[in-house]
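Shown next as structure tokens: one chain only, the form predicted alone.
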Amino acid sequence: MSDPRLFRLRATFIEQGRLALLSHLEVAHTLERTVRRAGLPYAVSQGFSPHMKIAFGAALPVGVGSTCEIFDLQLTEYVALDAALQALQKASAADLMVQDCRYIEPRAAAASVAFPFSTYRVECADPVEEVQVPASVTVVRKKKPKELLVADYLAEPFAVDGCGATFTLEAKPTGSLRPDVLCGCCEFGSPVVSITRIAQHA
């Protein structure tokens, strides 16, 4: 639970370009540097291990980039946000950028469970006439296959347009289908060249 003498910083950043390679851990061990860097008065938890206040949302599979991804950073003071967000820019990487802050509640929900339902751009080669999507697609869970039932998880359709299609996903408690899985069952008509997370939402 946030304690609620803590100012609670959401932060709203870019995963892009060779930094997309990057696995969850790697992008949270970056921007804790970054934060560092930054100069913000970040709190810190107690106990034997004691680490920095930050917590970040939902996943995204190696590979794919973002135009949305959230951090929670907890500070012990006030900062402005304009001197946040550009402390933050300054010590960011060009394809991890911060692009904006706001304060948030300290008992509003967390960002990996805040949104449920991202949105998603893939981009092909050449221009894409439809997407056929299969009913279901099987993964690998706890080493045992398991079958997914696309409808499920696909919240809004493929929506076609120019050379590639957007479409939205929602993560259950229980789970979620990963967008990259999705789309390697998928037959698009020509191959897929990139995937980006573009919005994620309640």
Contents of the next structure:
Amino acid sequence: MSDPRLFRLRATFIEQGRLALLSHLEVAHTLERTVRRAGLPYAVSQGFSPHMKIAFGAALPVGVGSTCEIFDLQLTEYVALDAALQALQKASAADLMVQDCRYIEPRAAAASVAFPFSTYRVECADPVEEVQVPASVTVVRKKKPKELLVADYLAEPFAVDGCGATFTLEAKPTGSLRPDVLCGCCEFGSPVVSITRIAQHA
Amino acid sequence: MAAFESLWEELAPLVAKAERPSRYINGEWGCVYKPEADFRLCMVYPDTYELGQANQALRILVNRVNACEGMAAERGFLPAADMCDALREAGLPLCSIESCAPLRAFDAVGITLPHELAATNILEALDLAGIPLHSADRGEDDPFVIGGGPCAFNPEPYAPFFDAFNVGEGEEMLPEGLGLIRALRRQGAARPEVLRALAALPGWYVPSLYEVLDEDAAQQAGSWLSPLAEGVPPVVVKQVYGGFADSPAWEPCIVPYAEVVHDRLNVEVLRGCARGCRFCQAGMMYRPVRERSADNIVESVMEGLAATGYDEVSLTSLSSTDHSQIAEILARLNERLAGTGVRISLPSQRLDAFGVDMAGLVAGQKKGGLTFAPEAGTQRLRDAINKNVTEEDLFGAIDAAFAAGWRRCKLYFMIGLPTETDEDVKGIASLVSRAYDRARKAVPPDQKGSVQISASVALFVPKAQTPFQWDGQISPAEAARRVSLLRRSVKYKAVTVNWHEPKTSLIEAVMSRCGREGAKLVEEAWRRGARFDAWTEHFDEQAWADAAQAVGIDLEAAAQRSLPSSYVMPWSHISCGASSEWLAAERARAAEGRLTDDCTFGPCSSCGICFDLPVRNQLAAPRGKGGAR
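Next, give the form predicted together with its partner chain, keeping in mind that what was shown is the form predicted alone.
Everything in the complex follows now, all chains and molecules, and the chain you saw is the first one.
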């Protein structure tokens, strides 16, 4: 899929404030428009229905914010990194601001699979003493209830710190446990105010 | 006055739980925020964000008011049903998008009236906003509620709910009126004084300043309304934006996060249509025809795409392929946009080979379906409605389309048009069957199986300010019989006939033609739970039927009543520029099956627009080349 003549730009961006309420598809559309507004020389697929060659990282649930979202964009010409970043930032909304960009190898793994581990920060209204985590969580998939064992997904346990906690989930090829669903089933002893993805790693 | 402050903190928990939060979150690319303003308008579209955000009137008027120093315009939409209920339960009012401030804290609230099925939504919005529903009940601290848009051409069924209406194009009229309200309020003028001053402005209609006559008196007097004060005009004439053709076609727009209808760059290439279809209200409302130049359009498209980042641009108007420079515009845009993946779309196809050529210029390799609107099945009826399209035009279009690679074609028809007979209904079947034959002949032998022709059939709704305004709608039972006749007459199984049960068409017909008594019906229907009437899943037929009974209106009789052309209609005090005499003459020509020329191609038809208004047809180049009708 990678054309070696193209330049592959990986950008990270934040998703915060009211824009944490956007769906993955809405964010994707917005980023495509951001790239066009930025005037970058984006590559266009050939064929029946030409479209921008852009790929997005793992989806973020509606309502969950992030400091570390990713998209990969293929360019037809090399653009200096600071010029690309400046153009993207000028075309971005403050709450969906591009933070950084760099070129990656044409054969590097796609953003959606390169970082199976996500670390989240959950903020509560009051100081948290401990988090009670259930052994399993029931989710509905294809209209059928399915029981997920939390231990299968929780790569690093909840670390309590001030008014909240930090935890890491692993996305599996067979599916993922949503951080908001997990937090909804945990006991923090205080209402959850926000959930934010703070790191994605391999 | 309610405090102008953001209620976002209170609203946020509801938004987080709402069906689609992105409808309510603000901060879209391109939105304008003017907290320093001392006079504020909230422009409301009376339906959900995804239907209203792309609305052209909202976009233009918000821009126009924001361009005035010291004045701010924000947007408002009716929340979806789940959010309406959540707001009520939480005791929170309807708020604007930009400041998230309560609507009742604005100086003025503008509501566009896009179609006949939005009436109950207007009451839903006012009620949610905590603004008294009736103009008469509003106090000094309440906003001025101003209506406009297509339904302002028969504003009577909305009259009690509005302080004033804008008749015609609001580009200049709205800022002028708002400026007057602002100036008078600063001087401490009371509400009635402001309304009297507004009534003296061209195009402003203040319904409370008229006495409503009964039917007999109205027919005697030649108008249903009689001014109650000096300086209140007996007839309000629509306003036309004279600077349209020379103004930039790039009208700055907001790029929504949510997926909305018409989610693309919309560039208005021309305004008005003089084809003169006798059922068409838009054709009468937006005259005269004004074209923007090819240079203006091409530069505006490039500027708009750069500013918004859209991947599609639509060249909008009532009939874009009638633009005298359309071939040049499309060729230049194709060249400029090559390799960018940006698509161009034309919202309507002219029904001839030229129309197909133009569609071919923008389709690229992807040829989905083409849509044409012959409207009627026989030449006799097409002549009666002044559709001015022949079978040769249609078949020429079909030949060209299927030879060029299209495999699907949808044809729009109306049933119940004035003078329609069973022969005309069978004529629809015959026409689509023969279109199918032509299409199969135009494609290679191995692709004949992929040819799809469908007919979409809608029920005729008589519209105010048209030659057919005096004609009644056929009954639901008769409509069902005619559609059944049509279905039986189609000889191919491959040709599908789409017909939607026209429960709402009855309400549309009533709302389109009723007088001020219709307001009681609307209010009663809303009190009985009617809202989102244009949404199939929300339309509550029973609420309307019960309301009609409660207020003593016979819906079917009101919809089906045919009247002599001498009958004075309830909107005779509103002038769209085309004279009542001309409309009556057009109706007479319909009965005789006589065509009337389109004055942008042929001679003047004396509709009267150019006599009363300071604007004429403005064409970028002479029309007719490359596709004269």
